[in-house]
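Next up: just one chain, as structure tokens, the form predicted on its own.
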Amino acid sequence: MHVLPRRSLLAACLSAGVMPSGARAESDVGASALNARARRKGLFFGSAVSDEHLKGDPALLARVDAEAGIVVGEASFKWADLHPEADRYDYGRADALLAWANARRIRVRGHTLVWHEGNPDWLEPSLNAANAEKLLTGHIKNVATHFAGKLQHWDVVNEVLQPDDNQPLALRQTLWLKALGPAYIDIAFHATKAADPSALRVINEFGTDYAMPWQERRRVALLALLADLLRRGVPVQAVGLQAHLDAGETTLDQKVLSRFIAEIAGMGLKIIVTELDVRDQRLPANVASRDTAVADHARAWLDAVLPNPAVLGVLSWGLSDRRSWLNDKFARADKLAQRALPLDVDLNRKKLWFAIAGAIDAAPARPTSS
């Protein structure tokens, strides 16, 4: 097994073309941004962004703007949010988000119509194999209408698979397969298609990313799973990789990362990193330790990723350490807050920020990016 070694601070920075200063003065920002050095090769560079940072985070939002070129809501277009109740549907949120993008000539990704958590109280319940494909495809017609063409992704489906669940094609037992078996996935392609042909149909999927056994098996189960549906026509056009990272994992193994992806290439579907952070709860308290960790691991990742012209771009879960949804599904043991995303709390830009730029700037030019 091929394990990755180690880079310094100062290889990501020589090769970002900048140096670690601390604070940087506001006016290098622009011309300095993830999304500038992004475009300059073709690429994408993004964040999720919650309805908290919207009602009362400017400052965060300002590095946002000037960081990012697309965002993508934590939670505002799932199905809570967007549908609390069988009868009613809700924009509020969601359109708040693509208000505040607009007028920043931000796009906007959807995220996500079909998942098996992030659903409202009264749809479980409410669901059996008899009114199954029209709740779905109501909700989708529903949503997608509203947003057709104002948004540049849809992720259609999240997290599918679930090869010890014993499914057919590995699919994750949920609610959806209960009621309607695997061809949920097909209604839900053909009727995103249906409402916006124009936003990008995404299968968004984690656990990719290291040569362990499991991994390994969700790799061979989200192949296997794309070539079957490709073969019967349903419209899926790119996968979405969520690369949530753990720098404390030793199995990255940068020749298995690389092919899985000209696999994936190689079918004629696009590639989108969507929810990029880096958990270090397994390493130590030291925080410039645990900063140059970060930063090494996601380095090696992107350099293994990037070079592949299907990838489009890259969206952190998250542009600050103000907030991240690691601390508390991967709490630290010394309840240290997690470093896990490109800004520190006082949004500085970390090790993180510097290896996402030497990644996006080593990774070769290829055309506009969608």
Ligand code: 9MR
Contents of the next structure:
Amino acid sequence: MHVLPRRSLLAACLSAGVMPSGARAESDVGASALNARARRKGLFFGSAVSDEHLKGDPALLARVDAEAGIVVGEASFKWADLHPEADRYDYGRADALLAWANARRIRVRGHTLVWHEGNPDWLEPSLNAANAEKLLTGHIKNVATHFAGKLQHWDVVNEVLQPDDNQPLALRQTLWLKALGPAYIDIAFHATKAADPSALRVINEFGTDYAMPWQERRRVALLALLADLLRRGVPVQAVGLQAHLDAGETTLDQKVLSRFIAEIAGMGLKIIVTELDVRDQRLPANVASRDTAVADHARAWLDAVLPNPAVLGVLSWGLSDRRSWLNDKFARADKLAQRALPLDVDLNRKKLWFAIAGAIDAAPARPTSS
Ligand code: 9MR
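Please give the other form, namely the form predicted in complex with the ligand, since only the form predicted on its own has been shown so far.
Below is the whole assembly, all chains and molecules, this chain first.
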């Protein structure tokens, strides 16, 4: 019975757009957690988990358990982790994440089979036009077979676009493009399907969030690439939108974004928000105003994306500000930690958590929703 007042307090706070002061992590997990809310709409919510957390942060893992219906390894399914030497695979870290998730009935997505980063040192120097296809299909066959039937999705290729590189189809100039040409994408999707037909096959991409010209070029390039792949029967099934957002960016245009989503959906593809976080590098230090700006920005983005029924769910790139790649790549000048993720360093829910919850609550229920 004591649950009712707490839930109505939360509901009141949500509709007022504020977070209850003194809200405590331990006191409000459970039915109102993000994945539970998402499930009510036929969506999912999940988070990236790093190996460092899996090994040494049980408190954070307990919050992931409470909030997430799906997890993704921040690094543990990349080449560097899985394939450290040419003739050796190491499934230790990825299997540990899988075992942790399985024990909690949390699903797992695989990230990623092909990327120009996250590769072992041996790979690029040993790659040439003659051996590249064998290396690529060999890796995918080994890895996707190892996890066959155990993963919800595979990011088959990651970040393949870079219009500034002036390559065919606006593809990024990478080790794989140099060795195999654009066909490397086809090869990767076919090999993944052959090894694990059940995981949803995703092309994962960043930089399609804002109306500014360089992101407009990336949206146009992605739509053209998808059309090309589908026309040639490449078995791509979904687009992953990373959603590394920037609260200091002023060109978020919900109409542009929802039209883009609708174009992807119109091709018969699903959409997953795969790496949501909100950079606050350009915002003043004040925590309360940073949190509000971050939350409002994410809410505006999600409100443009979640209404489309092709969108399956959302994952954030980490659950708590205890760790974010943004502090390495986009460090604030004042050296303060970014407040980019739903929970703060003490694992308390922030305004961003409430913004995600509100956007999920506002999304229309999917027809498959029970
Ligand atoms: O957050 C990840 C960081 O810890 C790793 O060092 C890095 C290389 O493996 O990858 C980061 O994650 C990236 C993701 O795999 C793809 N999209 C961009 C993410 C941030 O760089």
